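Starting off, we have a lone chain in the form predicted on its own, written out as structure tokens.
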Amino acid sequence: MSTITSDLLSILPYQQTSEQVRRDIALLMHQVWPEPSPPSMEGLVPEEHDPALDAFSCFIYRDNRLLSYAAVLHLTLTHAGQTFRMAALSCVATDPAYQRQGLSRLVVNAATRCIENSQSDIGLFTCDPSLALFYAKAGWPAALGVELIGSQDVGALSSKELGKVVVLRLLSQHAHGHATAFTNTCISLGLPLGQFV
């Protein structure tokens, strides 16, 4: 991908994006959620997504500038004695200079279509309480009474400790057949320490 045209919404597997796109994603993540040191513009491109999570990237460029981004992550989880294919929205971010233009809605809608058209049983992720209404309007209702934890390991991240709202959709017949397993429950993602959705 050499030149990106104006206002192009692209959807690609993250591992198939160019080094420049991955660098732009890392820079946007740093701009929206600053860390002590920004990603380098030279050398190794920082990986935003664990390859094991088979990420899809939905993003908008304007005049070769990355304006908005959302990822869809995929994993398999075991819950209530059943195995479920799960998809999660992650890393939703818009350049602060271009917020309130509907760009986040566009990438979230694109990511939502990816999830709906996948073979996933459930869509599951967390968000800040201030964003719960935004996601509800995009078709992602809050799952009251559900706690999400990264894993059963000591020190794993949890929605409760992070003050996050859990967002959940049942997508397949398999998930709907076990709907009661997703009410008033704690769901472990089985992720390595430090990872969360």
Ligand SMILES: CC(C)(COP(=O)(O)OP(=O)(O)OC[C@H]1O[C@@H](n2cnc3c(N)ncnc32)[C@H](O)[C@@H]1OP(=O)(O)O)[C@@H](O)C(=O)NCCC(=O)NCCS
Contents of the next structure:
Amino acid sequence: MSTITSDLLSILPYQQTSEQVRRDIALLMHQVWPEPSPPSMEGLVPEEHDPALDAFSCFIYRDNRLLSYAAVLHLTLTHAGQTFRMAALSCVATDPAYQRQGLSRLVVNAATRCIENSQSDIGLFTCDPSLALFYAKAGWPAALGVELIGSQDVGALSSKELGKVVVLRLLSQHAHGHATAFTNTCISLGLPLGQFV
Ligand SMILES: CC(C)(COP(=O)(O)OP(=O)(O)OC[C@H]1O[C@@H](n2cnc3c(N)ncnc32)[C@H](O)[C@@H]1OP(=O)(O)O)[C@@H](O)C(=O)NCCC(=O)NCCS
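To complete the pair, please output the form predicted together with the ligand; the form predicted on its own was given just before.
Starting with the chain above, the whole complex follows.
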């Protein structure tokens, strides 16, 4: 495993990242989750995160190359008659040529510290079953019995239908005070159709 030093790690609001960083993020996303057409590297900078989600970006560069990325998204959700400030890990990815070197662990740890130091009531997101152990080791336990849906709308994405594991952590007193609302339940994110975490 190569040695990674923390001076390569940056953490800042996505909206404050440079055009180059945003292009590199879009390219990395396309590398690990290819879409039919690659992001344009000229003209308009591709927006990876909906500005409404107030994204924070944690990323590692080496020699001007973006190697690993994790975003923290923020939203407010209403569940069981209560309002909760929620943070989600999203877009966790490492350049395929640099995987299995501990890079995503570094960005996920940095993103986790961001969430822990924020005003969030809960941390909530989904992951592939094969990565549940990785997130559990990073402090993000799987919430068995919890289903996550994009919204109540017909056609909204759902953790069950996508075959994803829901990861949930209660962070604030407010959330702990309503802990039972987060067991054996379905949580709606209230997101526009097509969006999910
Ligand atoms: C998943 C991904 C981000 C891991 O990045 P990485 O930099 O290779 O991960 P790390 O080297 O930091 O490994 C961290 C841990 O995850 C484990 N891990 C890494 N890739 C894994 C995989 N594909 N399946 C299962 N475990 C994996 C490692 O063994 C390590 O565990 P350990 O600390 O117990 O040894 C990377 O493979 C990737 O970009 N995949 C495509 C995008 C994706 O699926 N993102 C996750 C969305 S939930």
